[in-house]
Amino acid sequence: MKEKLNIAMITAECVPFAKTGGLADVVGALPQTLRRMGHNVMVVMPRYSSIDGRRYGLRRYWDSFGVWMGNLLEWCAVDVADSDGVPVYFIESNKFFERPGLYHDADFNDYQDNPARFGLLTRAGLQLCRDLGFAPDIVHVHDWQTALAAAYLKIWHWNDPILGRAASLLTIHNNAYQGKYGAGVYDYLGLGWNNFTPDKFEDFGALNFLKGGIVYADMVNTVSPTYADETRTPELGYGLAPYLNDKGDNYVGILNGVDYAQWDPTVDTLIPANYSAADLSGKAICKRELQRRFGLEENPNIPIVGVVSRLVSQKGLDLLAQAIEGIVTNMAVQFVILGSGDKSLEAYYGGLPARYPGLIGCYIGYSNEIAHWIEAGSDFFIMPSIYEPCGLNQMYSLKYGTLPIVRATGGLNDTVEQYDEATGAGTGFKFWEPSAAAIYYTVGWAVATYFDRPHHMQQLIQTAMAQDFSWEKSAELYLAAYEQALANKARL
């Protein structure tokens, strides 16, 4: 591999400025992470109107910038704005990006035009490249949105003298959205109609922006390895398990990383005490003042256990929702929720403080304050997950030696081992069934041993604190993923 390489990353979101999900979490710390490496990295995404252009210090790159799409020229403006050394360049577009969400409206509807929209960033950020004269040797995409760079790199740019070299890597941070549509955006698209076929975009009829990136990507990974297992199979393949398969060794799964300098109790501006795995003081008082500032009752000696969630069926809410109730009933527990989601459990969550003072308090919505807050003062934190590809907070929450209570599923599965009643080894507590019972149990698996077994608490604690999930180590399995997608690209 060449010592230096350039990479463009062409996104939907990125930390800071734009953000539903952990797809953002990873392209804003991985390229400041392959940049401290000695890479050369740009990110393109698009300029939301949610983007406070003043407070990121956006300037203006390019006021007319044009675009061609299958049978169209599209023009755009483009801003830039440095990311801790990496430049992050905003496709500006008022027919597309001026309105308030992301992918949907407040009502959660998808918008219509959401293939054309994306389709015509993952264009511009192609174009950008060739017109800055920066030639990468990875694109490296993520999910359907710009999935479909890896396809237009062989059908529009094979031997374009600034793209023509490039080798593409698309990460699957969900396959479950694959970005189907009709397809009667498809001459938009410029794809070729030849292309239009059940082996790449083709699926019952419809578009599908996330086969065909699968089908075309030099390589392919997702956000852990037993995720990457898991979508191999029919049930949580969603179709595309047979794709994926035929990538054989060219699909693999790569843990995201953490980016400790937000996440670490030793270091956190936004938690009431810092405190280290030697010195666990100001974890009490970060509880204490958790359960004050949720109206809990304040006792040091009950375990709170913590969500910080979107309150959605995927994340197993709706299953929490059919234990929780017994659990504060017949244990010795308090519970802290942060999310929003479904309007139903949005409802039942935040109904549940008034029915169980002192010992339920919810936030309906997001706080990244109390997040910290919730980590760092709980002593468990339950992620029931019917499927997690990878899952952050439970990494979080080792740091904070906040033990996860997780179903093993996916990134969970990778990143939590499970508890040993005989020798205190492990770092949380796992359990397999997706069901409330297992939830149930579980819960009460690990309020028993805060009770019975307080020494195996303080050994979890210590070796969940001592776990490291740094992106330098994520970042070399990607740079061997970009390795052999050189190899695979040289290969044509």
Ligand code: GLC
Second form
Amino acid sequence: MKEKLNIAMITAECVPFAKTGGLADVVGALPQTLRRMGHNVMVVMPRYSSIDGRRYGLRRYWDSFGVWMGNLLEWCAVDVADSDGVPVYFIESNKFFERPGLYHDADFNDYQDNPARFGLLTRAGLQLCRDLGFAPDIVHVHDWQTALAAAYLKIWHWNDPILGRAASLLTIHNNAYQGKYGAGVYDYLGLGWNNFTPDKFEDFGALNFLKGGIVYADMVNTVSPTYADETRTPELGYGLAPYLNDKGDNYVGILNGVDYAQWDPTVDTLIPANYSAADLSGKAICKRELQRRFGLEENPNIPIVGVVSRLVSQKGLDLLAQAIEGIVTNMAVQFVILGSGDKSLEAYYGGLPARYPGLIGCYIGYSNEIAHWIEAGSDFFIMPSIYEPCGLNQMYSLKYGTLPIVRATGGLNDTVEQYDEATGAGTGFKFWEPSAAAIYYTVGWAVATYFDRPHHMQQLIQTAMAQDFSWEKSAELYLAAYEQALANKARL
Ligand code: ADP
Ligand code: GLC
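Switch from the form predicted alone to the form predicted together with this ligand and print that structure.
Let us now look at the entire complex, which starts with that chain.
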């Protein structure tokens, strides 16, 4: 393979500029890692009005930048910022991105023109490469929002001097969000009606962005080996299993990495005290401060279970809701919960501190600082996900010596090792059944371990903190996927 690859990433989210979930963490860290390994990477994303241009040093790059959508020319502008040596280009469009939310308004109603918005972003990303004279070896796209780049490359740009050699990699961060829309937007996207067929974009009369991306991409991956297997089955394939299976070994699972510059208790600048595996005294301070901040009984000997999550059904928090009151009533344990999303879950969890004073703390909203406090100050961290493509918080938790309690699905299964009561081996507590009872008994198992086998707790914490999910390892696997994509493209 060439020593130095030109890689263009097109994405709807990227840390630190705009984030709703783990996708942003991934795209905020992988390009920097690839750059440090000697590759040439650029990122293209929307200029949402929520991005504070001054804070991140955005500057105007081009005042006018035309993008053809079907037979309509859309006029945009382009800004640029530096993100640790990686140039990030922002597509500015009053029509599409001058709004507060990324995908929906404040009441969680999806913007009706999302297919046009992200269609434009995708075409703009490719057009930008041409106008910059940046000839990518790899165009790396993420989720349904930018999946169509793989198709545009093959349908429109196969003979282009700049884009003609580019191979595509599509990363699926969540197979349940496929971008399924009425075919009304199809002309605007300019994909050619001859391609509106069941083996490409058409999906029971609708248009499916992710499916089109899967079919056209030279290589597809998702974010853990277990989720790659799960999405090949009808249950988690959500209609796409046949297309993923058709990719054969051109569909793989690559675990996300962790940005340890942000998520490591020895260097974390957001938490009350730093600590390491060799000296955990700072963790006790973090626990005390967490109890104080959330009005919990200040007791170093009661275990705290933390939650940081989008409040959506994927995360299994409706199941936790059925178990949590029994847990805090019958066991010596406290909970601290941070999340936002589903309004009824927000109302339920938001109401718990008043009903269980001193036992349950909760903040409804989004706060990176509190997320760090919970990782550092808790003893356990629970993720009862129904499915979880990778999950980042359980990996953060390991580094903070906060033992994960997880349902063994997707990346949770791949990153947490089951505690062995005979030897003390493992890094956390896993259960399989998606039920309130399984949550209840597994939390009970963790709490009993805390009180009855403190020597095992210490061993688990040490093993957990020694786990290494650094981006360098994952980036090597991405480079192998790029290589495979290039070989596939060369064979065409
Ligand atoms: P997903 O992308 O499905 O939400 P991940 O575990 O991959 O799940 O990533 C979630 C990311 O979002 C983590 O970095 C987590 O800390 C963060 N996060 C989620 N909800 C909140 C919140 N309410 N406040 C702060 N950070 C949050
Ligand atoms: C998605 C998944 C999550 C994954 C993240 C980053 O949001 O839900 O499991 O960690 O993408 O890949």
